[in-house]
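There is one chain below, alone, in structure tokens, taken in the form predicted alone.
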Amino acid sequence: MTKQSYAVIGLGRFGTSIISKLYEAGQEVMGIDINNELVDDVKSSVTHAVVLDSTDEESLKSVGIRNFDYVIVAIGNDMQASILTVMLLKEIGVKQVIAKAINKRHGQLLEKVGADWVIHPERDMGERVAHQLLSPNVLNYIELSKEYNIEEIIIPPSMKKKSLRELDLRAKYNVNAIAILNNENLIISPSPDQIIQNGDKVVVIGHREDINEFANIK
């Protein structure tokens, strides 16, 4: 994995969960908050921890914020501070600004001031839970667009001990297998002769309706 640099502004539950995962993955991570206690709490799980007011342009510049590959604005309930921070980051020249939205209107404003990616944690998690309840064989998914997904699916018993060539997923189900997860081994672009074993999971790409039909095969 290529090492990149991340700054996370706002060290509530959402922000701290992001930095812990990034730091565990060996990335360079700076944690930023206006609250001294919150900054002290994350010092052991970040590369740098800084107390500053993210609505102050000079303070942001003083930590070299423009040099980070990604800046995540995870400010909690202060919509004004969140919006102003995003606006300043883009004016300073940060290439990729990711921002947490409290609600739909907040998300729209974040997009207008330049956020490159707006995250709606509660809405997105709700959709993910509903998706998994409706399709229990789906373990994980990435939404590519309104119509297409990448999904990790438990192989149904009827498909085990067969090769991808025999299964012919593209012709029969209109989905493409792009990887096989075998125990802890990930096989990217598997061969048509790859045999599906017990416990294997397949990562497929395709239209949502086609994947849903495939995921519900018994």
Contents of the next structure:
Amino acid sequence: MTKQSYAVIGLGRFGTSIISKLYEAGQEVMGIDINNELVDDVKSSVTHAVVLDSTDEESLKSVGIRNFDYVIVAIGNDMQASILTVMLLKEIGVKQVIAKAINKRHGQLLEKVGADWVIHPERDMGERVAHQLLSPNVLNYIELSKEYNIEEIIIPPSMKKKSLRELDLRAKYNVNAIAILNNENLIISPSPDQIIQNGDKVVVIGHREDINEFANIK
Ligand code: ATP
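May I ask for the structure of the form predicted together with adenosine-5'-triphosphate now, the form predicted alone having been displayed?
Let's see the whole complex now, leading with the same chain.
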């Protein structure tokens, strides 16, 4: 994996969980917070940890914030600080600014000041939980648009020991299998002769309603 540089501003639960995943993956990560105790706590799991107020333009410039590939603004409750920080980062010329919103209005304002990607963690997680409850066979999914998804689905018992050709998912369910997960092995673009084993998972792309129908086969 190519090494990228990330700065995470705000070391609450959201910011620190992003930091630990990125650092574990060998990436260059700077942790930033106004609170020096939080900065101390994170020191062992980042490349650099800095105490600064991200609403102060000079402080941001002093750590070379413009040179980071991604800057993640993980400030929540202080909406004003979050919006001002995103605005300054874009003015300084940071290419990719990712920001967390605590509500819809906050999200809209973050987009207005130039955030490249706005995340709504509580809303999105709530939606995922509901999706999982409605379709227990779906392990993971990505929304490509309002209508189309990619979903990872547990193969229904009736389909095991059959080849993809026999299953003919495209004709029968209007979904396309783009990968098969067999234990830890990921088979990308599986051949039509690929036999489905017990416990396999299939990654399909298609219309949400079609995938939903497929995911609920017994
Ligand atoms: P989480 O849900 O991720 O735990 P939260 O949504 O409750 O966090 P806050 O605690 O409000 O969010 O903010 C996250 C962090 O951002 C805090 O540790 C806070 O000190 C830091 N922070 C707030 N304002 C600034 C600022 N101006 N500069 C740097 N850090 C800041």
